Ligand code: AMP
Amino acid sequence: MRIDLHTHSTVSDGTEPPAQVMRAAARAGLDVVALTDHDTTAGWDDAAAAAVKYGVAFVPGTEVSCTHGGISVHMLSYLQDPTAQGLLSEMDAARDSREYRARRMVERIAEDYELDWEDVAAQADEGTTLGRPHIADALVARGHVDSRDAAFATILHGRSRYYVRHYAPDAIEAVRLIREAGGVPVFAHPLASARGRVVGEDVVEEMVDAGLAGLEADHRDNPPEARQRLRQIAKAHGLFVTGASDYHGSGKQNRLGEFTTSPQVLEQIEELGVGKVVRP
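Present the coordinates for that one chain in the form predicted on its own.
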């Protein structure tokens, strides 16, 4: 059984609508796929219907944007109650802040590059929370950079003079809120040092105390030696490990099913979460 528990659609920063992600998952030979758009569950219904149509089991999920000590942290949540007010309020606040941040960044970038908000809005479907990936796509469309990756490595980098921070809940509190919502919290790409600074094992221990269930060990942004270290950490703290693609369509090079999760871990997630996996 091939299980990929980390994908994105146009509801956040992917390039394919939820239904198309499910179709692509089926074509990639996946048996189970999660949709984990940033700070939203808006794509769940379309993804679930399409998954049944294409013969793929669907795991409802979300990638919650967090921070700890000034370091960006991403927390995957599976099978939570999408109406749970505590988690919902924090995700709403993060989305609102992200769009405000994006507007501020466009204003700064426009001082040096030909770019406006309409360019950015043109890169996403109506209702999508606009953020740095959409600014990157606009920069590509304008011919200022060759790709999203190039935009993030230069103009949109966290140390760029155009960069603006946005609100995100503390990672420890996010774990608590996910648990309160009946979800299963998994720390996404914990040692992806190429993305920037990463939190230490002491912070992982705090997450464990708050209810962390797993670590996303098998992810292309965790260096190979880090994946083994994450397994050691998981074993020491009684956590499970997952693997996933972090698929974004054409927005990233990540390919569906390039890393997968074991059926045994999926069973644990189903036992812990209040939601249900949608099966064809």
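What's the form predicted in complex with adenosine monophosphate like, now that we've got the form predicted on its own?
Left out here are the partners and the other molecules; the chain alone remains.
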């Protein structure tokens, strides 16, 4: 069984629509795939229908943008009730703030580069969770950089003069809200230090008290020695570990199935979550 529990579509910052992600998953030889777009569940219905068509099992999920002590944290949620108000209103607030923030970043960038809001709007469907990757695509289209990677290394870097923050709920509160929504909270790429600062084990302990279920240990952004450390932390706190690709289509180099999750862990997720895995 090959299980990949972290992918993105055009509903957020992936480059393929949900149905195409399911087709790509089937072609990559996956048996089970989750769609975990940033701060939205809008891709679930299309993904579920396509998964049945292409013969792959589908796990509904979301990657919830959070902060803690000024540090950006991503919390995966699986099998939550997508209508639960608490989580929904925090994700709505984050999405609204992301649009405002993208507009402000474009204003700042436009002081030095030819770029306007229409360039960014042209890179995203209506209702998409906007992120820096869409600004990156606009910069590529304008010929200012060659790729998303190049844009993130320069103009869009977290320490760039053009960077603007967006609202996101506190990570501990997000864990509580995910549980309240019947979801299964898993801390995404916890030691991805190349992206920016990461939280310490004390914060993981607070998450555990709030209902955290797992750590995404096997992810390319966790350095190899950090993956081992995460297994130890998981064991010490009764958490499971997952592995996943964080596939973004052609928007990132991450390949479907490059890391995977065990069937035993998927079983635990299914026992804990209120929602159902869609099986062909």
